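Only one chain is shown below, in structure tokens, and it's the form predicted alone.
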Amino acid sequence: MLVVLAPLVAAPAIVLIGRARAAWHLALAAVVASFAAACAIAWKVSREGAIDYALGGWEAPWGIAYHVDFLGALVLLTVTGIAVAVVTYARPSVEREIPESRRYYFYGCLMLCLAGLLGMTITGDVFNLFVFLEISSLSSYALIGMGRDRRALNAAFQYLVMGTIGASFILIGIGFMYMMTGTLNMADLAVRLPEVADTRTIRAGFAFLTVGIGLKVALFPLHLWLPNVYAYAPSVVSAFLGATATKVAVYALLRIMLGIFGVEFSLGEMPLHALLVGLGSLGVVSASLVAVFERNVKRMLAYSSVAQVGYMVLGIGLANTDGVTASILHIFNHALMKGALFLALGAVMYRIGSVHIRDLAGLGRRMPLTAAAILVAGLSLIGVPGTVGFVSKWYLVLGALESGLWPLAALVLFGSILALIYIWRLVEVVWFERPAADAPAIDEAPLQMLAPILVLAFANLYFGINTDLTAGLAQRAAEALLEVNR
């Protein structure tokens, strides 16, 4: 329970304290405790297998169960690790971008958002999945709108409308499943659903869940809320949501479609295979093409995230071990890439007050460590060998070839070429152009901000070379998911 309880208890405590500095210290203590619990859980799962815990001693399916398997352990590590990096980094950035009267509310909402994401990951009950989804979503809307940029309010409202539609669809789908099975426990649903899978109620519920989760994942063409959210939210929020929110939604897609409905129903009897492969491919190409022409770097990375979600759902749609392994692995790897990139842009925003590409000219001379982190994370986003991005795309190509779909392997290569184009535009401006004559002299961001950036940039290289932990957990998780109801 500690992995969810620490941020959940910290949120109201932070608001009651009412002081920004004390709020930051309490938030940092909560995320460190949560990360330590996630590490302990992952260690136990890797050695002993899945963990089940009945809250209050009420056994499933009557009570609420927590369930952590290889997939859940990897996602818990991802979200809590990013949270430690973001909260460590946050104080100077928040002091610059958030009005003083809102700062402790900001940290309280950040803890609620984290608790919601972790609750979605660890719960074994579909209605609790919905509850935690709403906790994370409602706090996200507030976080996005707290900055000084008034455009963030419009982005938050657009996200609220789209998020509410998605949540409603998910709740309707859960209601249809409960109507036909009488249970909300995920393991129990996986047993009972095959008996009623041919009914129109279950098929309709499956359709509602697909659309609802597709909105939360930002699956093309349901992604229109995402670019403005990432572009205009405060730097800390862009980094946290960019590295975690859509990844947990992909986890929910895996858990519901493969873990509950099973691969034969979801990707065989129902047309989810064609849907995910088709929309994933369109997302990779269209979002990457838009990113090539973007001038706001945060907005460019937002469209890049839509393309990366395309890779994840493409892997799921392949319905083989290598494809699903690629999707699960990319949850972790993409969090490292986007965490490093958005935190680095937050440091740039802290020093020069802009993330427009023309204002980053000569940044390599003025902020060399931050620019180096942008370069490393950018290479990882392209998929250069030796980085985490290459590992994910390698498994995805293997999955495409295993299914005999060589055009999809070519699509992955084409997507990497498009990523090379927009990342090279950024690298060229940062490293090879001279700053404007009237550009002020600046230094690196404070060490408190710089250290998490460099740690995440180093992680992009370390886990790109040493893949035993991440690829091992992802492959075991994929094998377990593909065996459900088969």
Given for the second form:
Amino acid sequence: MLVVLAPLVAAPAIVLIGRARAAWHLALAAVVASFAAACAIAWKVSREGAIDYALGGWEAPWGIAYHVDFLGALVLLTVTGIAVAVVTYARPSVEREIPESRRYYFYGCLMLCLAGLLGMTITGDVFNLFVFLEISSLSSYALIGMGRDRRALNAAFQYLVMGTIGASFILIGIGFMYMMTGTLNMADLAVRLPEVADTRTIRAGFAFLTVGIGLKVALFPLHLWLPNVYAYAPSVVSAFLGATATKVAVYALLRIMLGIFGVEFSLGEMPLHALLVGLGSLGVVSASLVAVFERNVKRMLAYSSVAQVGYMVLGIGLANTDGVTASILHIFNHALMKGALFLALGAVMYRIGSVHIRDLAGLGRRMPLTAAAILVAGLSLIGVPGTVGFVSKWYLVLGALESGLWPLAALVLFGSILALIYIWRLVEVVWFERPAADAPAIDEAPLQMLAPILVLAFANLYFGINTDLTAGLAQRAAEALLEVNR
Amino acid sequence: MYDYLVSVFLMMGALYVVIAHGNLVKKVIGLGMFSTAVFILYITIGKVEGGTAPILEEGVTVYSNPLPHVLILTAIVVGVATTAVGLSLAVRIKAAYGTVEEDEITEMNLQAEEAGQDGTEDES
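Same protein, different state: after the form predicted alone, show the form predicted together with its partner chain.
Up next: the whole complex, starting with the chain shown before.
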């Protein structure tokens, strides 16, 4: 299971080496190895079905098992792919934003965070999930705290408080499940839970898990930590967390709610259906509205992330194949668009030193390629046909109509209109306004930063037109999730 | 079992401390209490009525379940790490803002916001 091992081993090695340049090379090698392993796993899963791996030769349910199915393979590919792009891009940006003495710690933490997220994706054991969750969270608190503004520290602290409470809630939920079933293995839990599902203990555990993961997902009323974190963290960290962290949490939600508790319990017996749909729609509308009035572009995108998470949760709440497909697809697609946008903003930050909307005037003339990437990813965020954003929204609308909830379909369209407004504000400033007369002359971002941005922007178009690979995989994953427990 | 009551009491108390106190260090203490409450909950789960410590010994057939203990060992490590990160963040906040009171920090952030800064200036 090289996927997790590569970054996990690289992290202490980087800190031991203690030199920024060597650290970057090592980090790059680790993410590339991890990405290659993820590709191999995805290939194997698509041919032979789900893979199980018993750690240390201890068979499940005694030992800790790793379990990768279609869904896990897709998330693995997404996270490692984004990691490769982010680490390639990181060097110039980090040299600008992080003091030399802390740079190798930065790469070390980044690797730990990646290892945690990947571990969450492939583990088949709920307690292991908690441990990996904490690995990724703790390192992300440290990463966020390295932002240049002192408000980054405050944001990191707020995130630490809320994140720790969320993780403790998850731990309590796991404890309740263990109390009733005596097992921690996910597959085993799925078998044994139905017998005891009708007890107050399991219901309480379910509630704790929902709230805990909801905090990590940044589900609407629990999203307060997110905007400041994304706004003040170093550009590389914003891009990495924005593209992966909440997505992996959504994946954990899928795994636990649908995979372990099962559709009938989660969405039938418990009112999770109404909760997810209601909060998801509230999140879409309110976060989009805030984004419309936000002047700091990074924070605007952060609020837009809350809205996008709303779409994903909405899809899960619909609980039909199209809805869940939309959620899974949106995990992948949103990683592409937000990755591209945050990386592009990082390049802007690198050249201009600001992401305030008034400083971006006339960017289209000065950094045409970066601005083009912003345009493409922005269109994708709105959901214009031909981009990835359209595909997942299409499935979401289909899912809503299938459930006979046409107001929801209308809501998705309304959310897209709001997205159109805030993206248009950005595009207008970037492409149609003249730069301020006293603006310093600047060049395009260095190639090392530009290449990952353009690759991600291109991927936005490619997977928007050629949907077989992602939509096919997502649909099979959704069917598997919904079928298993019928 | 009184342990459950103790655990729930600690949990609620800790949550209150985290929410009600504006002092960041006190918030970290609250978080520590909160995770301790969860530890107690887990240890209580592991207790088997009439069982002894899970060490192989002659004449004993009923043991407490050792698995929750092992799990909680991991969780304790996580808790220590969380406290360490939280406290070091508090130290750096104190260095950057000159205070660890949340309302004063919020005040300063608001002023920075009104001055039109957008989070790109250096700390110093």
